[in-house]
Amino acid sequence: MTLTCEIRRNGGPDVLEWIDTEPGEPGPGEVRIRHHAVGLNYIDIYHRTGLYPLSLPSGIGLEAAGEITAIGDGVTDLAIGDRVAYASAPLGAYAEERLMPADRVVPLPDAVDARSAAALMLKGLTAHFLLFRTFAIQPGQRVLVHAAAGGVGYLLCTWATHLGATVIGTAGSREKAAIAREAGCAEVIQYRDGNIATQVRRAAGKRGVDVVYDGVGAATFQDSLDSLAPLGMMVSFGNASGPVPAFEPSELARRGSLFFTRPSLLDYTRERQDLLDGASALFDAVEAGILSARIGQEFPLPEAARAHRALEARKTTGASLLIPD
């Protein structure tokens, strides 16, 4: 038996559910995989809240790292023993024990460990995509990125400072605001601080920035739009304060010819060669000591409930882990 995370209706962190289930043997295409860490990240809540609605009872997680426990027949480039992580559906992370489609897992380099895999699968995939193929970064160019000493803000800003370039982040605090600056924002501003589309283009030019990365949503928006030079892209990739409100695609127009995006990692890695080449770049740079897993906290798993409760309170920095006994 394995203890796992279960939601039968939407809500507060109350809804998670521990129970304990038989994982059973693989079918084709499949591997099980027993969990040394599991990721935490902010789409968790989106679906225990019903944001993004699922159908129910479901299991709850997309992210984790572990060992192959069995294979399932018609799998072929894994073996039972191996060392591995993914960050895809179907949901079920939470758990310590489970089984998943073979093409969604890829095997882990000797120089990457579980913690750091876990911390890093879903957040790096997406700063991957995000850098390099919805806007790919050139050197020279000004970029916006909020909340930079989150889990993929504190990325992105470390990787496209690595690309070449000029890096302007947003922060909760004070405290934050310094962990933007280590991930290499040559600018640092403050939300309490007000007017961040001015301060932006104080600190970028009066022109403006020629990308911004969104991962807030409802409370940024706005200023995103403002901070942007003409023919700039405001990449909307999540709603921790909310979805972004309705507006008219002439307002697009009005600023600039700007463009707008809502992507997904999930289209981004739809096929097995995208997900394997995304990891595969992300690992590099991992074992160039370009990117680190910046784990600011653990919680063992049954204490889910507590760990979503400090996400959504922003009293996190970094990734944070789940971790089976």
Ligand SMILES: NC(=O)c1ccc[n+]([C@@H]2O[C@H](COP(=O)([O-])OP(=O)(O)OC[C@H]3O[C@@H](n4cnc5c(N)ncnc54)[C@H](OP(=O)(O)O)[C@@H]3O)[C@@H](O)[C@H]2O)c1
Given for the second form:
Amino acid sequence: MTLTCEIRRNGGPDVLEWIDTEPGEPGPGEVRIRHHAVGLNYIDIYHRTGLYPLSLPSGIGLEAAGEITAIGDGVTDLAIGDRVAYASAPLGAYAEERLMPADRVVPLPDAVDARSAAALMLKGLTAHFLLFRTFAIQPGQRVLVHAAAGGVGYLLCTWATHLGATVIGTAGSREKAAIAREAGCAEVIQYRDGNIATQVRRAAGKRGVDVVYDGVGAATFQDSLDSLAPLGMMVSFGNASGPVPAFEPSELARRGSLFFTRPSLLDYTRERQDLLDGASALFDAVEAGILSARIGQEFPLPEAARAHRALEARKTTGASLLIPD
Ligand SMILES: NC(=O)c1ccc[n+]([C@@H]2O[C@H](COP(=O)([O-])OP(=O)(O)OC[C@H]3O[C@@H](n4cnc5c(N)ncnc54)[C@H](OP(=O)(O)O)[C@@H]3O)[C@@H](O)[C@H]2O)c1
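I have the form predicted alone already, so could you send the form predicted in complex with this ligand?
Everything in the complex follows now, all chains and molecules, and the chain you saw is the first one.
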């Protein structure tokens, strides 16, 4: 039997229920994975609260790393004992062991241990597509990253700095500001110091920044638009503070023909080759010492509700892991 988290209704962290299930034998094209570490992501909160609707009951969690314990028919490129990770639906990563479609699973290189993989897969693949595909960062560009000490934010700042960009980060506390600087930010703005856009222009120059990576959403949206240089790119990739309100396209014109996109990792990894390319760029960056997992906190898997409370209360830094027994 294996411990698995299920949600039967939307709500607060208390709706995370633990049940004993039998993961069963993998069907054609599937593998069974015993998890060594599970990644906590903000999207888990959107699924739990119902901001992103699910058909219930449902498993929860999209990211984990572990070892293959069984292989279904037709799976030729993975074997029992392989160390693997994933960042993908179907939901159900909050479990000791589970079945997964083999084409969503990526083998891990020796240099990446299970904890690092569970901290890096979803957040690192996201940083990769945002920096290389949504808006391809060029040396010398100015970049604004919100929640720079957070899971995705920390990786965005580290990687963008390595690519030669000047990164301005925002952070919710002095401790987080120090972490954002450690991630390479040339300047860190604390939200409580007032108008973000004014401070960004003070740091980046009057013209503003070339791109904003905004995973905070409602609370920062207006400041993000106001921070952009003409023809700049607004990348709205999350809503930790709530969804971005509807806005008039003329708001983009008024600020200098801005671009706006609302990308999702799902679309950028829908094709297996895109998933493998992203993972290999991510693991290469880890092996080259450009990126590393910054695991700010770990929780026993059955204490996922406590982890959710910490993430929602802005009490976490870097990545958070849920560790099975
Ligand atoms: N589009 C995609 O494909 C994709 C993929 C992965 C993640 N994401 C998004 O990326 C964002 C970051 O995800 P993550 O898992 O790495 O989380 P995280 O950044 O580690 O945590 C969220 C952070 O957002 C900041 N924040 C600002 N206002 C907040 C509020 N009212 N409530 C809660 N947090 C607030 C907090 O940092 P400060 O205290 O420093 O402000 C908090 O620590 C999320 O919006 C997530 O949905 C999107």
